[in-house]
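This document starts with one chain, in the form predicted on its own, laid out as structure tokens.
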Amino acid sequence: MRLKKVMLVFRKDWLEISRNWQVILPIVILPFIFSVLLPILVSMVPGSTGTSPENLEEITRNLPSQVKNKLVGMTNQQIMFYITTLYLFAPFFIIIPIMAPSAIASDSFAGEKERRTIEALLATPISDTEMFLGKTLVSFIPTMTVTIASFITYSAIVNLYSTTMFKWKPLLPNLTWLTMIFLLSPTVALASIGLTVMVSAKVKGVREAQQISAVLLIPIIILVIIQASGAVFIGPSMITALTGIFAAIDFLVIYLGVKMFRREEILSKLA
């Protein structure tokens, strides 16, 4: 494998991508929801509406004894701006690696297909190998700069308010968000979009490609509820479990879909 080839695969791919705002959309609207208007609607809901203790009590009982004493002292719109901003919205920075780069990645041998350049691109001398990770690059590099300009832009805003709320202590970065950016993050990027362009390899249409991305949400969307319940607490520990789980499948992923990638059997299908 020739790194170089990798690489001007990225780069026509990406020069083709940054030029139509109907992919690069999606990778923009998401992360400013999570990353902008949450940490916004949390910070103004709690000091207009209150929180009954009731209420209170019901979200923290399960929380580990070691959040719990943190919050020990807190007003009831602190607490509720502490475990929201830290806690329950961390899983939604999950979504982020998935959903974003599913239009580059669907696009990536489907919408070949349906611009009728795939003959050109299969021609040419470079390894499947190389096509295939080329292809798997130009949707991972956007995604991860994504994730982290988002993780950026949320702890700075998330700040902005706990600075005040908490006499200027800022809350954000924390060894939870580090490891979930850092760390699970890449890896459910790189099992999404592995398994998103090995299905676009196969699939006529961009649409058929993009429902793999639906699928995937399935599980990361079950966490949320998990979390929101207060059943599970995703600390450290957990995140680097999950990390070596999702490293696992990405090894997977690629390995069978460098595998099963076969330019001979795409041609053949258009002929």
The other form holds:
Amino acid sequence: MRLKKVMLVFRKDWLEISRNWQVILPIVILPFIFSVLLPILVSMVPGSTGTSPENLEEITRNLPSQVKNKLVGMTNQQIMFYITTLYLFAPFFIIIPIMAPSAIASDSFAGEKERRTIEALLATPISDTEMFLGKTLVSFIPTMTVTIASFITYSAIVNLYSTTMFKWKPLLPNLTWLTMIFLLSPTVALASIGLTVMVSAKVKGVREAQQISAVLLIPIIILVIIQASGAVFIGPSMITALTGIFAAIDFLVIYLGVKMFRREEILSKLA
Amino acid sequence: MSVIEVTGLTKKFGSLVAVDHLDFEVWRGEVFGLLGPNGAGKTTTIRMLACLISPSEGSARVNGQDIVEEPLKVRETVGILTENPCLYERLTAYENLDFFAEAYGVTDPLEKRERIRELFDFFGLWERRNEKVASFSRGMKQKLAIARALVHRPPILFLDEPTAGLDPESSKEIRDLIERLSRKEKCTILLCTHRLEDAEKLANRVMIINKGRNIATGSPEQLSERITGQPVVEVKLVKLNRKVLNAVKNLSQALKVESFKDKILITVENPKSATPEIVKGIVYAGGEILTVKTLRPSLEEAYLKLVKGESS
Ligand SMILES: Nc1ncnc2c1ncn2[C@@H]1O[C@H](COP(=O)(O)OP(=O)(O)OP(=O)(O)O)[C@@H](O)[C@H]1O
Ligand SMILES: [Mg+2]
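Same protein, different condition: the form predicted on its own was shown, now please give the form predicted in complex with the partner chain.
What follows is the entire complex, opening with the chain shown before.
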């Protein structure tokens, strides 16, 4: 494998994608909703997220003790804000690296088939592995960029509210969020992208790629959300452990993706 | 010396045999035409030779490399004009060539820039280099796609229907370009087409295929002769008389002589050596010549006969 060729495929694809709004828009919209609209919504209607004080007690009762200790002396509104912004919304930020790359990753090979450019690409002496990794990378980099950008935006908004409304010190970033954004999300993104690119290489069109990969990813999303919601309460160690599991999954997905990518089959199945 | 050697090459798509045990050789420096009607298996053959799809049976060596064992090396040494232009429409013409140059290993920036400039100049596209390919006409796209195939100076060039979808004027332009190219770049060209004009004007040798099978191989002249027999020299005179006719009949190279009004039709083996002898003979016998023409059965007639004969 030659890294130069991987980067070449990456650069070419990025040039194309950056001029294609249909692909760019989906990757920006979801993170925007999660990072800007969600925190604003919570802060604008304090205490009225449908959670009555009894429910609040129910939630706090099951929390791990180190989280419970932090809530001592807070008003109900403060508890609500603290728990939703720091814990309950955290899983949304794991959905970003799974969902955001869907449009780009589905387009990777299927888009070239639809636009009938794939044949010339396959004719080049770029190896199967280099091509697959280049296409994976072009989804990965923008995905991580928007994930990190959304995290920064989200932190800024949360801090703005917490410092002005409650006169607290800035809440974010904390170690749990840092491990989640910088360790867990890249591994989750890679698994999702690898799977989608694999599907994209096998099917004929982008739509098909999107639908099949969505079906494959939904159970993963659910599983990840459940795991992540638990893990954020337990803390950085648990998130790091989860990262380890996903790193293993990435390795498997990329290995299988490269192994199953047969360029000689792509044109045979095009007709 | 042969640079492409094909033995028993076969491709099956399910029960359909698209290419059926083809055997042929292409020699260094020649333009080899692969001629056949739609669905004959031309594109499939080129795709196998360019390592885009794998053969079901048989094998081939391209520039000494086996297409099954060394696909990456084969891809490096060949340039290919695919059936569709396969250009990135959102990129400019320059960006397209730049990407493919690097993909084919032309990574030295100076060398790359010079080669791209040279190709843009050759194809007359330099002025349009910074425009998106989406805005190009069919003919311009075809030129750019040929330029792309040449970007790494391949010793072997595959051209799949280079004039398909172009108007007669653009077709001629592309044909002329290919002719100049085969001289200038000195590459071996495998040209596939269903247009006889292309094969007749460009190819040194032609293989006619139908339903994946080889029907006939040879130079365009040989193929046409094989079908309709030998060439005929037609001489038109001011007035034809017995003396002239007898003089012609006595010529050693005249195999068969027929006359109509003031015209003589002489069947010969080789028009090149026979025509001067015929003209000399007629003038010597006092005949006054108006025109001399060599009548050849066209490749078209040969082709239609061969393809029809195969189908029935
Ligand atoms: N990927 C594929 N799957 C199934 N059948 C195919 C595939 N590619 C080609 N064929 C079939 O193989 C046969 C030969 O096709 P091919 O494209 O090689 O013909 P061609 O000589 O290039 O024709 P044309 O002049 O139309 O381009 C056709 O019957 C075609 O339908
Ligand atoms: Mg074809």
